Amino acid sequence: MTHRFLVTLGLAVLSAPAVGGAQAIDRTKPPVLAPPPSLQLPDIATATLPNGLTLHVVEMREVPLVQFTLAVAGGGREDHAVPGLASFTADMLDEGADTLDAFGIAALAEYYGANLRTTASWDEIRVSLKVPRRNLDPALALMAAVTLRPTFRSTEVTRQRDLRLARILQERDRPETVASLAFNAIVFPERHPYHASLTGDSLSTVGLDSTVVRNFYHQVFCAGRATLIVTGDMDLAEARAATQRHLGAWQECSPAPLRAVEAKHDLPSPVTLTIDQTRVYLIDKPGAAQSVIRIGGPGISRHHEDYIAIEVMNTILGGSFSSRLNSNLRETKGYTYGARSRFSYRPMPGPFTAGASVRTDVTDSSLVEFFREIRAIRDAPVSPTELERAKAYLALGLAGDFETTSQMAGNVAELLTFGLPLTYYNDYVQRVMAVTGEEVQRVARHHLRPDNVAIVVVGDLARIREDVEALALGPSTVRDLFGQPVAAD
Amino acid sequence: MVRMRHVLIILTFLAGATASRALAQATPLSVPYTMDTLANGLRFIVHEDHSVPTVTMNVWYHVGSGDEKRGRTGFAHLFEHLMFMGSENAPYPAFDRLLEGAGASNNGSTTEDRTNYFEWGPSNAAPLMAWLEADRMGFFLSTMDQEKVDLQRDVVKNERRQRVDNQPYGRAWETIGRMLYPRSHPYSWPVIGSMADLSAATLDDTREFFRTYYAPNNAVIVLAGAVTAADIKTLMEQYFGEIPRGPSITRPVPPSFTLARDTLAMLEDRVQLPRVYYAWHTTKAYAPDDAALDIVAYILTGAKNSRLTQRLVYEDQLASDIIAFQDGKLLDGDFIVRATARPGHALPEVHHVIEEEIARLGAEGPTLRELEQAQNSVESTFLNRLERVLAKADLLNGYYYFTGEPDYFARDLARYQAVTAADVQRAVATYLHAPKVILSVVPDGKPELAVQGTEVTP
């Protein structure tokens, strides 16, 4: 079975003909363009193993590289009664599988020039390999064994957490990295998947050993629940004999996926996590160069109708350098180097945050500017210049991220985790194109929530606690540096 | 927008550390190019690439931070800054709003050696790059005013505290460039300058800077992608031909120094674990020394097996991180060692084991199954380079500028194939034997952490 994807850039904001002629151009005013191109994507051959395993195969000849990701249902989201544990398996693959331990597995990977990770997501457990065509086979064998056959020997398990309490303990020296671990914990109640960090904190991975760890990988660890993406020098034929070779014995398994993190934990349903009123938290980083905002609150699912047309409005108000939020605090006020929004895509709705790092002095007059932008594009249609502007730069900018098997890969991975037809960006751009200043406006209102959202700045709050107060956004409280309430505030 | 000096190394590190030999003959490794030159010296770089319908447009002034003079760092940056705030024909905000429209990106960064300038996007948006690119290199003085530079010396001034002041262990990497390198060394300077020379900066430094560097004879201009090289030839010609030539540009020749003894430093922030630093002066890019000298870095922590990392952050655990590498840059060259201590550990016990395997390094050399692994490690990421045209179109116009040569890749990974271990000995002995900075970032009031010796003020 295969899936074309054929892909016209079509509907420029300058669609005419092409620049021709030898001398006299007019300097004063920008050239006129060629129709875009069309993007022709390569087909996605799909074929599943006996025991399966699902396979998606997209060639690429370009450069004799190949990659390999496998892709295990079972992330971040499966794991909060213990927060990071999918992450930490997922670290504790490569450190010792069959009769290698962490230093064979690397040395053996880096001699065969691969490229060898294993990590976790919200929604999966990845192990991927880019590797040199030539050196496949060996390379494949010990993704394998890593894949199958992890050890998860104590002394591994015990060292590996030692170093993850140690980069827990430095994630409170980053105040970017404070701001939005505290934002998270407030966003999202206790209990919720999303409350704690990916990679878990102190607490719950000081508990970490063997025994927990090998019985969440046995939990989740089958080739029915996995998916293999194979971009690269390579054809269907060449990848499902490489795998069937290297992980056709994996175990089917009988499909009981685990419950839904709904059920499972009788949290609120997503569609009705909402923040009652603006409220602002405020945590203490003496000295502070900087102030670190972040403002937001419960966003969307990645299926929701509104989508595309909430990707072009975000667009316009922070996703882009040319957007209402940096051009006004970076390029018009100078409070800072950068100022952006974004909507994150996750299982279950992640958070829509707006932020930046603003100069201590300015952290009042840069809320003030977040909120005035916010409210802004609700309450007034856009301009269709900056719609044509958004749309293009969404649209046409699709061709540059096919390019590396890398890219092509993390692109297929997105639409079979969110169960999204491998047809999905054949109108995509079409798709994009239709979306009106209406419609804009309409997602802004219902999606923006000025009134219920949660503010976190971390800063000298002895320098700017008085002011930001002053400007009376909502009830204010101070923090610690772990988004949990201070006993005397 | 500019890529800060760690950042930029680590990326150096990683170029320099890829390669295998049977690999290499199965796949020759080229780019090919077409090069010209305008009758105003502006050299073009033409490479094709069709198999995605996309272009890169990535332009080089042969300007940074090494061509700048106490008093006024930082002031190559802040330039590329005021690069983006129009010019004649496309003022300012036409420059990223007419990209953002055609479906194209941009940026732009500094380092010590040079400042780039470079848009990707659908190929159909090759002559939009070409006019915006021509309009600010030729038509952009008029244009610039008191306000505009203010404006946009605020913004640096935000990136130094974002990257540098709000910034765990932020003020190391300056701390270290200022103890390793003479006064007069452009390097003993950070690119992005210090917050009283950005005060300083005018609006006639910028006329000045502009018509002495930013000139046709002094840029380079790579086009990569689903374009033909004719098609590249004809739009240069229309957009660029009629920029005037500016003055030949001399750079400046630092003082050639030796590190008399080694130098220890101590700073006190606000961190949780402390973590020293090494620094070592050593060759410049592509000198005779500088690929072996990548390949000592990756031996001692390019892997998990790599001999620091495997003895200090698995077998001793005394730390939670370690990297090393070498930093060759056009003007001199240094190499640098950096870990973080775990926690219950002072940064001593680090230091003990870091000379240690050092010093064993160089008395018996790397197995030849070390070497092996760090020479195929090194050509993997050539292949990986090669994949986007975005990466190529750099890396034609950094080898032009340090090599002369655009398609230096093959003769590149050469370098790596033809390290020995004597090689690796040789470069452990002449460089990381010498005298050498050391600086230990600790907790603020916990200074029996740091490496002890005699300091001197940072």
Contents of the next structure:
Amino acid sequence: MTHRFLVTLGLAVLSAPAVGGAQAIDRTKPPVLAPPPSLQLPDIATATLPNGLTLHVVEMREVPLVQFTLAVAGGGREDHAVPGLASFTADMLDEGADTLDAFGIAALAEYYGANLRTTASWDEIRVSLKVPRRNLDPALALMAAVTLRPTFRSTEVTRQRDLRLARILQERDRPETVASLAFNAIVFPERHPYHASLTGDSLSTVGLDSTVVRNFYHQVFCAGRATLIVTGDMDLAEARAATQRHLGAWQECSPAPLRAVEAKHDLPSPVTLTIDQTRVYLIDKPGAAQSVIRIGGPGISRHHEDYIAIEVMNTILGGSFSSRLNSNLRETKGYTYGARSRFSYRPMPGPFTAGASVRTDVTDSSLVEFFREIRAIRDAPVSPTELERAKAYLALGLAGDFETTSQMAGNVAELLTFGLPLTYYNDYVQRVMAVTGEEVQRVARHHLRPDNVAIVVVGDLARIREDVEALALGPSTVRDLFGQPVAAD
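Swap state to the form predicted alone from the form predicted together with its partner chain:
For this one, just the chain is written down, with no partner chains and no other molecules.
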């Protein structure tokens, strides 16, 4: 009886007229979204310590956490004749400092509830620390020890060198890694910093020892080459005092560091990058169930005037789950779990890439669809629905990139890396929403060049080579995993 009463009451409520003259909801039409709100970031306070260390502070008082992100100019682009040296040096920082070994450093960090990490990118080496405010001082002392007093003991260097050599050998069995290594070696010729892997190769790694690493560290690690970004439960005065206590003794740069501290963006390329025609590079992986495809070439500068329009265009092409490439190759054709495209931004313009891991038996068909979509976004205007969806994807997703102290620090570091104003994101949403369909087609025509790209395919050549070459996309050659010609081809 109770159940029957509730059902009757529910039907009566649903059939009742709108109260107060309110309009009934038309459920056949999606709701209209309001314009995306602008993102107003907290102020970024800046100071410089007497030793030349630059400090940027963003207060985020919601939780009692503080993030310290120290960026030292001198990443992979400083490797020169020893590819992987910067990333190996970064890995060695927390393998021993003062009287602590790697286990002691890890144990102390865990005791303080801290997350201490050392990493390297193409542009810089980073030491980052996230810690509860109440354990700030001892954790910051640990970070300072790792930064200023790493030991680089021979035994630890040898152990880490051997581990890296083992990982490099393992990577040769991963088609995705092979495709990326070969693609970079083909697109960026010798003498270009991006020609080799950020982690180096077997030849460069085997020569690493404590003297090589220590010399690189002393040439690169000085206060004048460093920027410290502090985000979280701390203001500028508190951050400056804490930093001075623990990093104030850090030495200023010598008159002639490894390379003069230059603008860290739009660096000139040491070689001219040109792809005169589309060429196919095949790398054999016998018995592979999938083929890994990489298509692309040199990209653009982060400062390029078309940057915003390119981000909108690439979101439509392959930069989101609902993109054309993913919808076609994954949802419609079922060739892959995911297809994508992206422009990579680095101190020198990074590559544009489009790619996927596809079933071996549809390797040629997948290439056809990739080129179909790349040509389509050049040849025909995008639909208003696609355009608005892509702009909403970028504009509405922006706030989610600044939720945590780590995200805030990472985005501020990116602005500093590329020499962008700290107020860059204040009008980002407006600039995205102002992109038109005509601009999308214009930048696609100008920056996507299907007749001048490198195509790298890693797969079982006995099964795919004939079909791929039958597409006549361009001259084809067989290469090894380092992108070098195979003599027997």
